[in-house]
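Given next, in structure tokens, is a single chain: the form predicted alone.
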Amino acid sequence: MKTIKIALIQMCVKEDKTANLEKAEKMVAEAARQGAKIVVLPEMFTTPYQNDFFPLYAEVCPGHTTDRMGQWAKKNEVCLIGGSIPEKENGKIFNTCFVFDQTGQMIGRHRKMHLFDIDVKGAIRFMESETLSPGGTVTVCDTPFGRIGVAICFDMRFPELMRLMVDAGAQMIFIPAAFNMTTGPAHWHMTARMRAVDNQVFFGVASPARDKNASYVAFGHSMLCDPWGRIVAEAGAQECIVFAKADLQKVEDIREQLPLLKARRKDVYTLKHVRMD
């Protein structure tokens, strides 16, 4: 299939873990009754963007949010690529996307590698360290669409990472994540288009809707770049649903007509990694 509709969700994201799992749910089949075949739900989409929160809502793997995820991509007959929730193992808790077939079965599992640890002065501090461990493997998932390179957020803006999926095999990488209203209107449309440029893949990042009430205010502008860095779709602030379509004959064309991966000079340097997921 050359030709797949994308949903990227955008959900206003409350305190209440029951009703933020009632309101994906029903987004994802929403999104699908319109024809979606992956769907991609937003950074931390059980729990408030807070650290506070993050050890209370943290689940193991198989767990209620996990095997609810498996239902409704098995439901829907969609390749699910599930936001992202904190996970506990070990005694350290995890910002981490899973990934699911149209089976339901999981096929991917990736924790965010690059925490977001900033403290921008006068405008915000948020330390995920103070309560996240960091994962360590590359993400990349076979699926009937072509193979899918998966971060989260702050993993976008290290070009390293997506040039290991793309040397993986990935046509598209998917990023939920929450910039917030410091870093999103400075740098998250420009960050998106060249990494869609840079590895000449579809590029989608899905955010939580905006929420001017909650501590951390998410940007939102959810959004599916083309691999020529141009905007396909893109949400506003507001809760709602993102479609659109990637035709992965156009990673191909671009790739050829624009050869900048066969141009990389391996005789001067190269990226290597060990562990892959």
Contents of the next structure:
Protein chains: 2
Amino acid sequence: MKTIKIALIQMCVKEDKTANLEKAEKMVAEAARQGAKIVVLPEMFTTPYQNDFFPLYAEVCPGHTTDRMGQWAKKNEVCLIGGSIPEKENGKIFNTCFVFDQTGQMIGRHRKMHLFDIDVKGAIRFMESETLSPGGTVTVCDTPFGRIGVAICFDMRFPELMRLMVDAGAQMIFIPAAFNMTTGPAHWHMTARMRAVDNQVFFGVASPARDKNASYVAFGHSMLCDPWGRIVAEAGAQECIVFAKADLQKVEDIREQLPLLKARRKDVYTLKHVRMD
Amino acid sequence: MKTIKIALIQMCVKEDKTANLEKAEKMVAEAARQGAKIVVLPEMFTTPYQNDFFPLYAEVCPGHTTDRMGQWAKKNEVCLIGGSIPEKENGKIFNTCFVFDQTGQMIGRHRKMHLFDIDVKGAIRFMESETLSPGGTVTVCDTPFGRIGVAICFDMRFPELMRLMVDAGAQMIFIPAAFNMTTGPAHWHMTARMRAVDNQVFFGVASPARDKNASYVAFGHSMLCDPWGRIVAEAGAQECIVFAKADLQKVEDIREQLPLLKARRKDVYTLKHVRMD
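The form predicted alone done, now the form predicted in complex with a further copy of the same chain:
Everything in the complex follows now, all chains and molecules, and the chain you saw is the first one.
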């Protein structure tokens, strides 16, 4: 089966963790009801995107939220890219995405590798490193739908990491993410589209819905891009589920017709993964 | 002096080499007359972009065309990024950009490193490797306006090469290029803009003008992007000179505010230049 229906859950995240989990559960079920086989939740979907909330909402994993995500995946028979949650371990907190197959088994875990520390004068300041620690692993997961690369938000700013996922066999990359009202209009579309083109993959980004009353206002515009850089489907700012079909034959065709991956000059430059956590 | 006026010469290239050289000479002089300090010619500006022409128009360098380009740079007191020409050496032909400082001295040479071999069904087929050989050197040039990275057209498809120029100190990157009517509308703008954003540089692309009667129809749309990915100035399809100002303070500011270059996880991945020609 080469064509896969994908759902990107652009949910509105609030302060109430229980309500966030209930909403995510309902939206995953609705996505599955409409035929999605891969379902992607947004970054930090259990907690407001604020440094003062991350420690309060952090969980040891496996734990309550990962258990529930596993159940949602199993019950709905979907591959679930579980957005991200604040994860506690040995006194550190990570921004972590857990991935589950359609039997509910955890098949992947990505800890955000590039922390979002930004200070654009007069526009946006955010320092994830005030509360979070970074991961150090390139993450790909084997699913019945092919090998999937997973990273989180600011990670997609780094072409090196995207490349390493593709070198590890990814045909699709999914990024739970929350750009803001400065970086979103400036860079969101071009980054998602260009990573798809450069790496000749389907590239999906799932954002929280825009909430103008939030401390950190997410841009929204969850979308799936095909390997030619076309936007297959895209949300606006509001809460919704984006459905999009990915025809993996396109990955093969485009890699053949415009052989960017093959044409790399590996005799001139090398990109290497030098550390695993 | 942090703000530099740049001219991108979008000239219409014809079969007559002498006429092409005369036109380039006039357009460089006009660019200088209007205050440009860095002038960029397009890819293969002496010859139609066709494999059967490259061997016929190829020159040993230094030679006639490089001598003339040196004179143009000196006479007009500009830094000249000399587009590219087919260059002959030891029975091989390269697609080569020569760079001259404002005294007319040759300060750089880039041989296209990634040859353009593409076969998009029903749209465009071109195989540079039928006549050309690739270079293997990452090229940066020191100018009074800072360090400049230079590469050619298909080279810009490869994030690794762009990164290596920036690692070598480039604050501006110029790419003589000729996308076509398939790849141009699909990828030209996003590629130039994204390379600027990822690498936090000014990124200029100079194309031949569009000639619908040519065997290979260039897209045009020469443009300069700033390090935030904004298009500072852009041509349409027709012959023209694009003037744009680059304020290098922006490079420093954006590298500070959105510290993408610093935030790379060099402990996790390394990109290395492993060979020099």
